[in-house]
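In structure tokens, the next block holds one chain alone, the form predicted alone.
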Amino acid sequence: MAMTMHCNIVSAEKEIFSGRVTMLVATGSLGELGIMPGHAPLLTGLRPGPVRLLMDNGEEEVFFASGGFLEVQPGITTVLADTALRADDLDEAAAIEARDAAEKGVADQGAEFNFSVAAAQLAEASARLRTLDELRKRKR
């Protein structure tokens, strides 16, 4: 039997996973990580993107994060996510709707216009289709 870690994802809404894992990845502040059981603690933020775990049956699942923060603890790994839905839940249709319309939003600056917003709204659009595609990568 593999080790295994404890993980929740909880979003602002509710408890989207708890259970036994065996690896999860994540994008953090500085880049990609791999979390495993007996990880050294650690508290870092989230980019937009996909949050693999991979459970002790070998099965991954794939969610979404939409930003937040990923704690590790002796045997229980957090990611507390302002949005979180399992990839399946995505809609690819408002994802590309709403890249398009932010990257619209950065072409056409006018007087209203905030760089921030705009950028932010084209990142999490952005990541959204990151995580169709990951997930898609592992149905094959």
Contents of the next structure:
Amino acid sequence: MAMTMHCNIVSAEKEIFSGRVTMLVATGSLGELGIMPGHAPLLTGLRPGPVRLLMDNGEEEVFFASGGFLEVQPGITTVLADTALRADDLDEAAAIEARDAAEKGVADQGAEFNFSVAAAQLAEASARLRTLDELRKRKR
Amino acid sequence: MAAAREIKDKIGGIQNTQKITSAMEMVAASKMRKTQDRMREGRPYATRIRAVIGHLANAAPEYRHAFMEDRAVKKVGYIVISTDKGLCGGLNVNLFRTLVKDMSEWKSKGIDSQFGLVGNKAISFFNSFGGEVTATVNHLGEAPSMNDLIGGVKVMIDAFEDGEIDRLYIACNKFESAMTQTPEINQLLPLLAEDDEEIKHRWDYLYEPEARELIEGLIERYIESQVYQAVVENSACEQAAKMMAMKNATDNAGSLIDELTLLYNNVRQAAITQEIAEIVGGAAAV
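Would you mind giving the form predicted together with its partner chain, to go alongside the form predicted alone above?
Below: every chain and molecule of the assembly, starting with the one above.
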């Protein structure tokens, strides 16, 4: 049996996942991270994106986190997400629409334009789509 | 028959009260369900972030935030979370009693307290009790939002940062079940280290990106989530306590009505007997 660690994913609204995993892949603020059991203590911010969990039995689960924090202790990892979803619950049409709206916002900069807000929206929408892609790849 | 009439009126009055209390009981029961859901949803995040902060306080970080320094205590601060409305039994009174006890323990060591209050009941309690109140928040409603709270909380946190207070506690009711709510006083600042032997040795996190930025962000989230959770929990307590209080009131009204009905029947029977006795006595005299 592969080594496992405990993993908790919580969002401000509810507990999303709690169980044993062999590996966790998330998008940290400096890039993608793969965390395996016994990892040195780590604290990092999360960027909007998919969080992939590899289970004991070889199965994979994908979640979407819209930002937050990731804490790693040798035997336990905790994802404190702002909002998190099971990737299956993501709505592709809504995500595409949100991305298009955000892209349009970035492209056409009117008088009262808040670039950082639009950029954040765009990042989140494309992260949602990235999560969906990931999910589709896996299903095939 | 004057006495009978009076009793009858009294029964009518109590019946009206009973109708009101039983309606309030039902309203509280349905609200309790909603507030309980809200409380349950927030709990995992609040517990997890408290654990992470517990680890962080144990670590020997390269960057020490002001909130991590355990200073000599000269003054303590409390954020007191109470309800806006009354009619919820001993909920607020129990909380204030616990708080006053805690305060007088500090007082005996010559340490003063200051308060940030949430909810009308705390405000009116401290109006008569006295004490240094630096912030008040009220009328949060059933779905409190962090935005409404943050102002009052910020005052207390700033006081901690400026060194005005050296400990910050949060006093609120903890929801055990619909029947029991217990007042609790938890330390918010400085961050409390978790007692975990396994991670006692000196270590530090790897930080991505900068320790300072991360820790500040995390602490901010932590405080927000703890205060929000306390408020949500307290509102679940409020509805549960209100439901119980109103149920008791309805039951008491019921037994009062039973007693008065018995009395009314007695009085009426006595009056009838007396009338018959008078008629019989009158007939005998003729």
